[in-house]
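In structure tokens, one chain follows: the form predicted alone.
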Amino acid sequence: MSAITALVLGAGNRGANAYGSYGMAHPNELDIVAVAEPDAPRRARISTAHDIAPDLQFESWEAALARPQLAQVAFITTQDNMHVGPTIAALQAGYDVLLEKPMATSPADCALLVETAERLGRTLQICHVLRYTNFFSTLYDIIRSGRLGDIISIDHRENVAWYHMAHSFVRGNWGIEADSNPMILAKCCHDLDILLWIMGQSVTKLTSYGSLYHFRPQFAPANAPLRCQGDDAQVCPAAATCIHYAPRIYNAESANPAGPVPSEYSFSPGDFMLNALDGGNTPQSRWEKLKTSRYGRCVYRCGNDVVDRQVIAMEFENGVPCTFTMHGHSDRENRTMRWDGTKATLYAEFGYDQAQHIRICEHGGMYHDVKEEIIVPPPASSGHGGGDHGLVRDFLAAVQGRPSHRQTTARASLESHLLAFAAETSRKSGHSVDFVQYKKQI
């Protein structure tokens, strides 16, 4: 069978690296033949990597979709507030679509995308990559097998690392809700999708609390400038003691013309951070980029307004209570969870920089009598614990008529997105939300 051809709309980190790399690793399955990307260097990089013909390189999604259908599927990985237009146009043009999460920035637009795909008979799959990790597949199988007995309660936490919070949700594209989405949607729709998938049922009611606490001007160091590098190469006076000092975070400090600032802190940025900075491969080029980039700003003076802590208390249809906690001040990037059943309790941790593990403690013993411990080593093949490539593989199978039980259908994704919007409604209003009634109003 020949490879499925794809048009990529948006060649940033997700489009070019997370999903586009699947075509490099599996050219017999996926062939990226066209791209639309307004940033010329990014457009050139993905075109070179996939040998895309010059006449199939576009500066805008409008130009690409104005042409007769160029490929079988479209990967849409534009910014959050640019999902609706290209997705509807691609569906209408005959493409099956893999759409980056979150689907859209309003409940009505999310519903519109689902209704459009269903009306046209197209596959619209949302990038809920966690379903495609070995870890969450194992967790799903254990809980659905009944080994824990009847589920009594669930506690699920998304612990966002301090550096990821500052990079993406303070300095980055998701720091201001009006320009993107509420953080509970932009960051946590993965987790809400996982909870709904494993439970196999919807939520009936919820309450949510949260706020932005730390990344505000009153917490800025004394005399801190608007940018970490300051003016005329005079760096921030708190550079030695601030964990968020940008030249250190983005591996550019050795290029400081005044000499590196001595500090007890050291940091090795992730590829997703350096790719977002787009400052080249040398400390000098990154130092220059930080002078004008949003990532060079003081984290306390970014004008950001999304929360850095939020909790949702919810109840499923069968009465099972669940608490979900998200915060942006963790020492590491991980998810921790506890599932209590009538027969056993499950403790689990899913992270990217350490082994993933699940412990099952059967009732009847004393003090954490561990019956079984399962170590789930994350595959090295792709990001999100192997979920990025697993998602693409599943999408390609779905468009060929071979969907799996893990497929994130658009209708299923709508449920988790509406759950996030309802949580934000509760947080802002201070009232509980009847989720059954909430969905009827969309």
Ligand SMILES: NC(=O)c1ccc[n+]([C@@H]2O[C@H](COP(=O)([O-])OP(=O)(O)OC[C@H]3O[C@@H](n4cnc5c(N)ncnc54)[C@H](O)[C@@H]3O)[C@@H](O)[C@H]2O)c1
Second form
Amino acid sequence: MSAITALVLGAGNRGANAYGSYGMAHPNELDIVAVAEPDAPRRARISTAHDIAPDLQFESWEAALARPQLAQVAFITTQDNMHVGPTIAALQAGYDVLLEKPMATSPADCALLVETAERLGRTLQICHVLRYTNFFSTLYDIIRSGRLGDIISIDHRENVAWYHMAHSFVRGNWGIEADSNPMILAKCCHDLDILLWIMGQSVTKLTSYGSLYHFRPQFAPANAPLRCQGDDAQVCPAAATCIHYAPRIYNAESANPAGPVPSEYSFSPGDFMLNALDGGNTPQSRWEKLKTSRYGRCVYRCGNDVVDRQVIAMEFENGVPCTFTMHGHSDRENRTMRWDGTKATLYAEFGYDQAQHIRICEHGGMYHDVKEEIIVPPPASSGHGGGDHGLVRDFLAAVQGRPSHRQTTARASLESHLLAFAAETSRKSGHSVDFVQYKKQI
Ligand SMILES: NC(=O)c1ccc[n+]([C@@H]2O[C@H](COP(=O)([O-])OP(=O)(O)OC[C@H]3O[C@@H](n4cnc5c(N)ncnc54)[C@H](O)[C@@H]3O)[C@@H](O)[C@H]2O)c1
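Just the form predicted alone so far, so send over the form predicted together with the ligand.
Zooming out: every chain and molecule, the one shown earlier first.
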């Protein structure tokens, strides 16, 4: 079978790295033949990597989609508030579409995308990468097998690491709701999708609480400047003690012209952080970039307004109560969960850089009597616990008419997105939301 050809709209971190890398690793399955990206160095990088012809390199999605169909599928990996226009145009132009989450930043726009894809009969798949990890596939199989008995209650936590919170949801693209969307949508639509998928049913009602606590001006160190570097001769007076001091976080401090500030902290940024900074490969180039980049700002004065903690209490159609907790102050990046059933209790932990495990403790014995422990080793190949490449593989299969139980539809993704919007309505209004009625009003 020949490789599926793709047009990438937005060659940033996701388009070029998370999904573009699939084409590099599996050239017989995916051939990226065209790109639209306004940033010239990024456009050049992806074009070189995939040998994209000069006349198929565009500066905007509008220019690429103004041309007759250039490839079989489109990967839409622009920022959250730039999903609707290119997706509708791509579907109308004949592309099957893989669209980054969140599908759109309002309930009405999410519904519009689903209706458009269904009316045109095109595949529209949302990048719910967690479904495509071995870990969540295993969890799905265990719970669906009935091994836990009837499910009694669920407790699912998304523990966002302190540095990820500061990078993405304070300094980064998702810190201000009006520029992006609420954190419960931006960060947690994956988790809500997983819960809906495993349960195989929807939610009837929910209540949500949460707020922004820590990343606010009153917690700034005394005399902290607006940017950690201050000027080259005088960095922030709290540089030695602040865990968010940007030159240390982005591995640039050794280039400090005044000499590195001694500190008890050391930190190695993930690729997603360095890719977002886009500050080159040396401490010197990153030091220079941080002087003007959003990532060089004091985390206490970024004007951010999205929450750093939120809880949803919800009830599924069959009466199962579920709590979902998200917060941005975890020592490590992981998800932890507990499912209690009439026959057994399941404890699980899913992290990206440590072993992932699922423990099943059957009832009837003494507590802590672990009947089975499943260790899911972290895959070396791709981000999100292997989910990034698993997602692309499944999308290509869907386009070729080879469905799998992990594949999702845009309509299924609409459910998780609406759940996030409903939670935000509850958090802001202080009232519970009848989710059945809520969906009828969209
Ligand atoms: N599935 C996941 O787990 C996951 C993880 C992280 C981010 N995301 C989502 O992926 C999307 C992209 O995130 P990212 O981190 O790659 O962002 P990014 O900012 O690195 O990439 C977006 C790219 O779009 C380009 N762009 C801007 N205007 C354009 C236009 N008119 N035409 C074409 N391209 C244009 C930008 O120059 C940029 O390179 C976001 O919606 C984000 O929420 C999903």
